[in-house]
Structure formats: C-alpha cells, structure tokens
Amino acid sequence: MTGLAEKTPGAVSRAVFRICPTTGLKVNSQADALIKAHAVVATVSLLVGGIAAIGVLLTRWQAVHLLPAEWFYRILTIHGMSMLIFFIIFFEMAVLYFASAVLLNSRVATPKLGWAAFGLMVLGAVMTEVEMWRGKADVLFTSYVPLRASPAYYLGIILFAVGALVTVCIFFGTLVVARREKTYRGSVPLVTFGAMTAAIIAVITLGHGAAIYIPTFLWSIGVIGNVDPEMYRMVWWALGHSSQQINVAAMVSIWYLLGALTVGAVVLNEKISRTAFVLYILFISMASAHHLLVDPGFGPAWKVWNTSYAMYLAVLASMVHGFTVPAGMEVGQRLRGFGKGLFEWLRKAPWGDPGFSSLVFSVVVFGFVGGITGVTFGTEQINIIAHNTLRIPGHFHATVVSGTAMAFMGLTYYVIPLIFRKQVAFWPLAKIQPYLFAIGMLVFSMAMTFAGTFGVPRRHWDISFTDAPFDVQFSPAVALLIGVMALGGLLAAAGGGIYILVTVWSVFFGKPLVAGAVTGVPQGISSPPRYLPETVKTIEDENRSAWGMAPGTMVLVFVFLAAFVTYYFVNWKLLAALWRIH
C-alpha cells in the first residue's frame, strides 16, 4: 500500500489516501477508519443479538423451554433491536462510506462530523441495550403503546437514529465532493447507485422514526398525556418495516459488488437495474402496510392499494434484480471459459470462496423463501391466516437473516483483506461458515413457516398454554416442526459464531496481508477473474437475448416462478378451507 496526499479545491485541507493494489482504488484514510469502526460495532451488536437468539430459540423449543416468561420477552426485545436495528444499520453505514468515498476515489465530505455521528450512534445503542438488559424495556421490538419503557430507552433509539441520519447526509455530501473534484468519470457505479437508493429510503424511514419516537419519549416522561395506539402502529411500521427495505437496497448493491469481485459478473443492462432501484424508492415502503391488514381503523381501499397494485411494482424491482444478478454471474463465468451446457458456469464456480457461496445462498434463500412468502403474506386476504403466527418470523428470517445478513457476511470476507489489510483467520472454518449458516437458517425458516401454518402463535412464551383457562390442541406435527426449527437454529448459530470468531480474530490478531498470499484470501483477490478474449468474441456473436446469454439463469427463473405459483395458490386453498368454501 502506498500513501499520498491530495489537495482539495482551494487548498483548504489535505486528504491522505492509500492505493489498493487489488482494485486500484484510492482509499481515503478517514473513510478507511470509519468503515472499520462501524464494522467492528456491527459485529459486537451481532454477538449480543446472537446470544439473545439462542435464549429465544431454546425457550420456543418446548422440549427445553429454557427461560421464564419475563426473561423470554426481555431477550426477545434485545434480539430484535440488536439484530434488526444495531447490527444491520451499523454495517449499512460502513457500506455507505465504502460505496461513496472508496468506490469514487473521494475524500469523506466531513470526517469530524462523521465521527461525531458514529459516537452518537454508539451512545444511543449502548443506552438502549442497558435499559433492555436492566429490564426497563420489556416491550419487544415493536414497543407498542400503551406498553411503556423507560425514557432512556426511547432517547437511546432517538440518538442512534439521529447519528444514522447524519451519516446518511455525509454520504450524500461525499457524492457531491466526488462530483465537484472529478474523482470518477461518467455516472456513479451501479453499486453506489444502489447505496444511494438505500440512503434515500433511510431518510424516509428515519424521518418516520423521529415522528413517532419523539412523542413517545415525551409521553414516557409525562409531557404528553397519551399516544394513540393506532396512529403509533401506522407510523411506527413506516420505521420498523421500512428499515428492512434499506436492507434490501443495500443487500442488492452488495450482490452486484460480490458478483463482480468473485466471478467477474457483468451488468446486463445498467438502465434496467437502475430503474429497478428507482422502483424501490417509490414503492417498496408500501409493504409496511401488511402489518396493519387486520387493524379495523384502515379502510379496504387503503389496504388493497398498498398491498396489491403499488407493492407489486416493488416486487417487480426485486424480480429484476433476482434475474440480473445471477444472469450477470453466468455471463461472467461464460466469458471466463465455463460455457458448456446450461450449468457448467455454476458447477465450476469458486464454491470454496466464502464471499461467493454467501452471495449465492443470499440470493437463493432470499428469493425462494423470503420473497415468495413475503408477497404471499402481503396479500390482504391471505394475511388473515398468517398474521401473528410463526409464519411471519419465518418469512423475515429468510429475508433479513438469510438474505441481508448473509450478504453482509460475504462482503466481510473481502472487507478484511481490502480494508483491514489482514488475511482471513481460520480459513478452513471461514470456507464452511456460509454453508452452516445458510443451511441452518433455511431449515429454521421453513420449519418455522410450516409450524405457523398450523396456527402456532408468533410471540407467545408457552405455546402449550399451561394453566390457561382454555385448551389449545395443535397438530402432532407441530412438536416435530418446532424440534426441526430448533436444530436448524442451532446450526445457524454455530455458523454465526464462526463468523464472529473469524472476523474478530482476523481484525485484531490476524496476519497482515502480504503480496502473493493465497491461504486466508478469497479467490477473487488471490486470483482475480479475467475474461478470455475468444469467449468475449463468441458471446458477442451469439444471440443477445436473455436465453442466448444466460440460458441457465432462465431455467432457474422458471423454477422460481413454478414454486411461486404453487405456494401462492396453496395458500388460497388453505384460506378457502378455513372459510369452508367448496
């Protein structure tokens, strides 16, 4: 790595850069440090949330039923906040610095403000965690009023959100700096465009968070007499669900990045991919409405519009990315000489590269399980038989965990050598980690989803309803499904534990990255993907249609559509059976 100094216009300040020998990018020292700081705190948040997850899992598993009710709801709150808010958003802030300053060879617009925002996020997260562990905020992730947590809990979330919002503004400022200082040519890269999509959604999301958490905080200290529960639910879900839409945009951006790094994936049509990102901005937040479909205060027109016609445009965007990402990988592999038959490109892909395997598992589980169930449960009529059953957490564990977290894990295996400049520790473990985590989460999500089909409740501490004044009898299959769910969850926890071990050890105790290193370095770095001249000419001469360029992906798309149609209409059959319609 070599250091250099560069003057900004007006010679007001000097920004120090290093040159990445792998990518040739100029990495600003402040961006470098901010990425590291956010990534480290994200990993700590993942550890805290993972510990809580094991407690939740072993309590849901009726054969073990580890914790009493009070502690179950406490750690369920901790698990939700630590994973869905702190881990995910800290990592996404690191992605924003990478997608702006690093990919555009730019300095950070205001590094001092960036560190202040980071400190605010850490302070808010610590305040919130302390209140949850003290038992002062046993209100679950949703914190529905009139449940009341301590004022410090709400204040911590507000401080965290303000810090994140400032970081998003710095991201936009860095884009302006890069444009003015002409650190790149042409349009911003697609990965940066996707990150910009995530940032725009973040502004909308955090704005709604402020709109609901500030009055709730004032209510908690007695300044406001009450907060309307229905209004709270509507505005809160524009934060709670829309924050996961930030994840979707960031995740898809990482898909494109990992595809290029691992197999030299190409973007088939930039305009189409960028248009799909724009559809996210316009329509994806409407999916929040599916949490409100059983609420009596909203009319059928509002419900149908939000969960049908408008939301389908966001679904269209996901389907576009669901095709272009694997198709780009296929074309990239064919350009490298793996072009025999339908699936040689997939058989001879670098499956030993944890970045690549994480990418594939993220795309497949997110699409086949998370995407199909999400669209199905978001249908107004079907929602009534899925709402507040285990089918809902089964869905979002397939999206946020198997999709987003899996993509973040894959990116980490490239961040460690490229940003931290360390070899990946425990390389044999790192190579199998994505398989353990993905298989475990796939089993966990599907078993949970099917258990929910039998009506198992989503949030109840004891599904056997011991000592209840009423008797609830579930199908004998439920006990088996819960057991399978637990085993899948434990396997995923092992994979998550390996990820944390590998990441922490690599960053703090790992060997420095040296030229020519192979062990502990992903294949995309040790042996970057290169196209063969003769294959480029062959593909250029072939039919430019999707079938001609990526026939294997087209087959997989039809398999996906068949699975989608089957699951969708099975749910209509279940609904008809519930209503006894023949």
Second form
Amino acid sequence: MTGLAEKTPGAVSRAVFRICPTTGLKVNSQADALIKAHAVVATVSLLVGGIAAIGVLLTRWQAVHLLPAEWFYRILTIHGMSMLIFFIIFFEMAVLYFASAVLLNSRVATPKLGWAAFGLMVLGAVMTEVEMWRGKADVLFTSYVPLRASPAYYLGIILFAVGALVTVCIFFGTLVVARREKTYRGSVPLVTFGAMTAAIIAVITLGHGAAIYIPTFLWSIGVIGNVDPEMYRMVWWALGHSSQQINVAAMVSIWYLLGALTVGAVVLNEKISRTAFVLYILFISMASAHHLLVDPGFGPAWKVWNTSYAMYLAVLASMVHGFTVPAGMEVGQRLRGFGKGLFEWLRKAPWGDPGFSSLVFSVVVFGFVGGITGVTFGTEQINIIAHNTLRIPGHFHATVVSGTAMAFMGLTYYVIPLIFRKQVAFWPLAKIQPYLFAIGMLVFSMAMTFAGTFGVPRRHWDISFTDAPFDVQFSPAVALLIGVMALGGLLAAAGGGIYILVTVWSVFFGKPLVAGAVTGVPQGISSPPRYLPETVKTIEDENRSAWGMAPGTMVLVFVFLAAFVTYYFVNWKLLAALWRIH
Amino acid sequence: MNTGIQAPPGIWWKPAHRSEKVWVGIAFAWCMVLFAMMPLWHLKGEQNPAGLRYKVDPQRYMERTQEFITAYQVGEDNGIPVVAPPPGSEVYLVGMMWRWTPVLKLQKGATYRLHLSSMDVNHGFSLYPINANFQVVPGYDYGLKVTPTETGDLRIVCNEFCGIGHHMMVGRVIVEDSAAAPAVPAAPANGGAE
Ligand code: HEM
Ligand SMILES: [Cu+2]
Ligand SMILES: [Cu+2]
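Could the form predicted in complex with its partner chain be given as well, to go with the form predicted on its own?
Below, the chain from earlier opens the complete complex, with every other chain and molecule after it.
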C-alpha cells in the first residue's frame, strides 16, 4: 500500500502524512510509529501474561497442580499485572493515538514527548516485572497493605502511570491541534468521542493511582509509618475498578469502530450513544465500592449508593450500547442488502472476517456473561455469596478478557493492514483464532463461575487443603467443573498463542500489503462495505414501524433481558438459603 | 446516516426513534428494580452485610478474644481452643497467619454477635459449605449478628491471599441442635444480642 507523502504548510510543516487508500484518511507518520511501538509492547506483555496464565491454570487444575505454592502466587501476581495493567494499557495508548491523530487526519500534538512517555511506561513496566520475577513482590497485583513488596515494584508502577498520564494529555493536545488546524469538519466521530471519555476516565483513575501508590511507596521505604488497610482497599479500588471503566469505554469505542469497518454499521442516534458515554464518566469514582461490600469499613447506605453507581446509571449506559451497537450493525447490513426477515443480516454477515467475529463475541460474551454476573455479584447482599470465590475471576474473564481483550484482538486484524501495511500472516489460522479464544474463554469463565457457587476460593494454591488442620470436602461437581475450566482455559490459551504468532509474524516477517490481495486481508478492507442505494428507502419505511430499523436486535435484547432477570433473581434465592446475618 | 468513524455532519442532537426510546425506558426501569432490591432486602431480607463496624487496636482485639476463650472454652481441637458461647453472646474470631482461632460451637436458631478481625494482614472469612464470605481487615472489627439455621460441621476457608501459608488457613464451626447442646450458663448479653 504505497502511501503518498504530503506536507502540510506552516509551522507544522515537518509533519509527514500518507493517504490510506482504504479509508481515505490522512495518516501521520509519527502517529503510525507510536501506534506500532505501543502495539508491539502490548503484545510482548500479553505473551508474558499468557505464559503466566498457563502456569496459574495448570496449578489450579488440581489434577496437575504444576507449581509450588511460592511460584503459584508469584506467577499469579505476574499474570494479573502483565495482563490487566501492561497489556491492556499499552494497547489503549495505541488506541488513543489512532482515535485522535488517525481518525481526525491530524498530526500528533507533541511526538517527542510521546516517545518520552512511552519510554517511561516501558521503564516502569520492566522495573515492575523484574521485581515480580525476582520474588520481591509476592503480593498479587492488588498488593493489599500490610503485605509489602520492594520499593522498586511500587516505583515501577508509578513511572508507568506517569507515562500513561502524559500520553493521555497528548491525546487531548492532539484533539486541540486537530480542531485548530481544521483537519475534520463537524463534531468528532463517535469513536473519537468514546476514546475521549476513556481518556477523561483515565485522568481521574491515574489520580487515584497516585493517591495510593505514592503513600505506599513512601511506606515501603520507611518514610510513612503505616497505611490504613481499609483506606488502602478503598483508594486502590478507585484506581483498580475505574481503570476497568477505561477498558469498557475503550472497548465500546472499538465496537463502533469495528462495526463501521466490517459491516458499515451506522450510528442510530448520536445523541443517545454520546450521552451513554458521558454516563460512564459521571459515576466512575464510585466504582471502588463493589469491592468493599462485605468489608468492615463502610455502612449499608454508602455501599448501596456507591455500588449501584448512583442507581445503576452506568449499567444503563452499557445496556444502551448493548442495543445501539448490534442495532447499528443490523442496519448497516440491511443497507448492504441483507434485509430479509429478522436475522438475514446475521446469517449473511462476514463470519470469516476475524475482525467481525471478534466483535460479535466481544459484544455477546461481555453482555451475557460478564455484564449479568457483574451486576449480580455487585449487589450489596448477593456479594456475600460471591466475594473472593472463583465466581469473581469467572466474571472478569468474561468482561476484560472475552470483552476488552477480544475486541483488541479483532481490531489488530485491521491495524496490521491499515497501520503496519502488512498482510495478516497465517490467514486461515487468523480466521479461526477468535472462535478458539472466545469459545475457550466462555467455557473457562462459566466453569469458574459455577465452581465459585460451591464456595471454591479464588487466589488459592491448594483446594484439596492437604496441609490444613481441618479437611474441606468439596462436592464432586467441583472437580469436574475445575477440569472443564482447565480445558476451556487451554483452548483459550491456544487462541491467545495463535494471536501472538499471527501478529508477531505479520509485523516482522509479513508480506507487504498489495492492492487486490484477498488472503491476509480482512473483508472490510478487501471489499469495504457499501450500501445499496435502493435499500435506503426500504429502511426508512421500516423506520415507521414500531419495531424500528433493527427488529432483529430488538428480539435479541429482550432475550438478554430475560437472561439477566433470571440470573439475578436466582441469586437472591440462593442468598435467602443462608444463615440469618445482619 | 453515518458510521462511528465519520464526523457527523451538522446538528446531531436529534430525537431518537421510538424503538430506541422503548429500550432505554425498559433498561432504566430495570435499573431502578436493581437499585430498589438492596434497600428492600435490608427491610425484609434476612441476609445483610451491615453489622457493627469500628476501628480497633489489634492488641485490644486479641485481649477480648482471649477473655472470650477463657470464659467459654470447652475443649481443644488440633491445638486450637474449642469455645461454646451461650446464645446471645458476643463471639470473637481472630484471623492470623495462618489460622482461625478459636473453633466455635454454636446452637442452631440462636443469635450471636460474631466479631471478625485480623492480627496481621487481610484475611477472608468464607464459611463452607454455606458459602458466606466476609473480608477480615486488620485494625477493624466487623460485628455481624448471625443466626445459624442448620446444624452441621462447617469450615472457615481463608479466601483472601495472606502469604505463603494461605492455603493452610482453615478453621472450624460446629452448629448443634439447641436440645443436644450442653447447658451452659447464660452470660449477660451485652450490646448486639436481642
Ligand atoms: C488464555 C488466557 C487466560 C487464562 C487461561 C487465564 C487464567 C487465569 C486463572 C486460572 C486465574 C487465577 C484465578 C485464581 O486463582 O484466582 C486468572 C486470574 C486473573 N486473570 Fe487471567 N487468564 C487468561 C487471560 C487473562 C487476560 C487476557 C487478562 C486481562 C486482560 C487476565 C486477567 C486476570 C486477572 C486480573 C486475574 C486475577 C489475578 C489475581 O487474582 O490476583 N487473564 N487468570
Ligand atoms: Cu488468611
Ligand atoms: Cu488467606
């Protein structure tokens, strides 16, 4: 794909652009390079976290019980940190450059500072990794005080966070530059708007991060006498969970982005989608509470108000996106001529496009498994039967892994040709990768969630309790569920491995993209979605009916609601069987 | 109509289609149900993680636990004192690396104020097999009013990572029928019992 270089006049004349032949966007070379660098480091983090995942998985699978206790907790710390923090955040920084500079045809506000921030993030991440692998930080990624890690561990995280904060500021700077230099007309696209909400949340989140890691670092070097354990938990989770809100906002933005690229998904109503994004920002600091529902530090009124993010308005936002994203895809498909009945748009969808299949899995598993379990477990009283059991990692492997990581993977299949300008290597493998990963993760997280209902603890080396003073006999179902969990996990790990193989190979040894290539190029690029002129009128006719432009999605969201209501009340029923506790 | 990667032209603040409004309305109503359930369960439900909550000096907490053990100890199990407190009493359980002290003998249908705290790091109180879970935080006393509803030989599994011995940290709670339980002198119930 030969991009033609072009110079913009005036003070910014050193900014070099190429024109993307697929999307017509003007891509700045600095944005290109920064996106590549962040994406590569994200993939390396995923590899480290993935190797750790296998160690953790094969140890929790009691039949194998691979690692000794010490290494289990060490590797679990590494898994949490490398995946949730390094992989996810490096990737998000790439998304921020993409959503600002690329989507707005703009240069990067301060590329040099961008590279400095990137360097700081890498330095911090390496420091933290070294401390964890050296066994100086066996505290799990939450590092609840008074568990203590080495000062370098906390310092590494602080450096990483400062780098991330600077990158977020550059994102805002780029938005300003683009507006001032009039590189786009009208309002910013919805995807950029979503990324903007993610960036705003990131600023608040990183503020909480400073509020907790700086005192903890000072405590670790002996400057501060002690850090209150309950305060720590509250502020740490204001960081830990708010960062999940970044992930959700980034993921939903990618949903809109992939929908547009793969099937020409339309935005049904800008007002509704944008308002829903704003709802994420308003309530984010309350997110800490659902980790503290069965803690001694807080009273019921505080817990109820905060865990619900002020009456579930953030949940409302997700339920809105859960409708508008598939509905937009449905309308896009109908405009392309797949408009028969309720579901032709799904049957005739580009299932062989890994960007598309990833998108669908991300939406469905995030919503049906991650979302429903999350709201249910985050209910003040129901948390009694969920807190720190395997139900919790079961839940978040359905949100941040099957949702966010899956969306990131899908996006990668477009980033490789659009930004790296390479063909996707091992194309047949790439096509099945989302299926392997999504189905594996689904089985894994559901088995984990069910095992948790039996009270199986999370973060636990030996649930046969061989060395304990009293025996604990789990029901035989638990061994079965753990076995299923292991199989699902291995399948997902295979999917993750293929993803890494495909991306690394494409980027470093891949064939350059040539015009007209069909293998190694997602369908959305080889034949971009085009609307048929005659369908536009039919859509408008349908628009007059009560079911609206997306009747298929209407049916799907009611199935979702039914599943939600059922799971939620089944859990109240389970809770009611407990001792009386007040 | 535009996609999410195109800058929307002109004014995009437009009324939504009815179907979209219907879904937003239903979702909103459901969110209100989700919210209302929690206060409602405080009023009508029997399982609420409210309890008494206050800061406590770990040494003071340990002293109270010792007094409690001395007052009601009935035996020993695996080197851990077994304590049979009378109904209505204040019950103290302490978590420390890596055990739960003491072993509790409770009566079905009786109500106790169960205090939880830690001497060192966070621990997790997970009552097996009924699957009731509470966070045990050093420096904080969590006083939950509990009423066992069934007899049984239960375990307390630690489900918060508390160091290398985390997996060995298992305690025990025995719930007996009140008829079968030995008569114990009723202590003056203070505070929590009612
Ligand atoms: C093939 C992929 C993966 C497998 C097989 C896997 C497996 C596991 C297992 C078995 C646990 C331990 C549960 C416990 O003992 O408490 C765990 C924890 C965790 N995983 Fe994954 N995981 C995978 C991918 C990911 C990804 C992509 C992320 C994040 C984006 C992630 C984030 C986490 C986190 C944050 C924890 C909690 C660690 C802790 O409790 O300290 N995992 N994972
Ligand atoms: Cu413990
Ligand atoms: Cu523990």
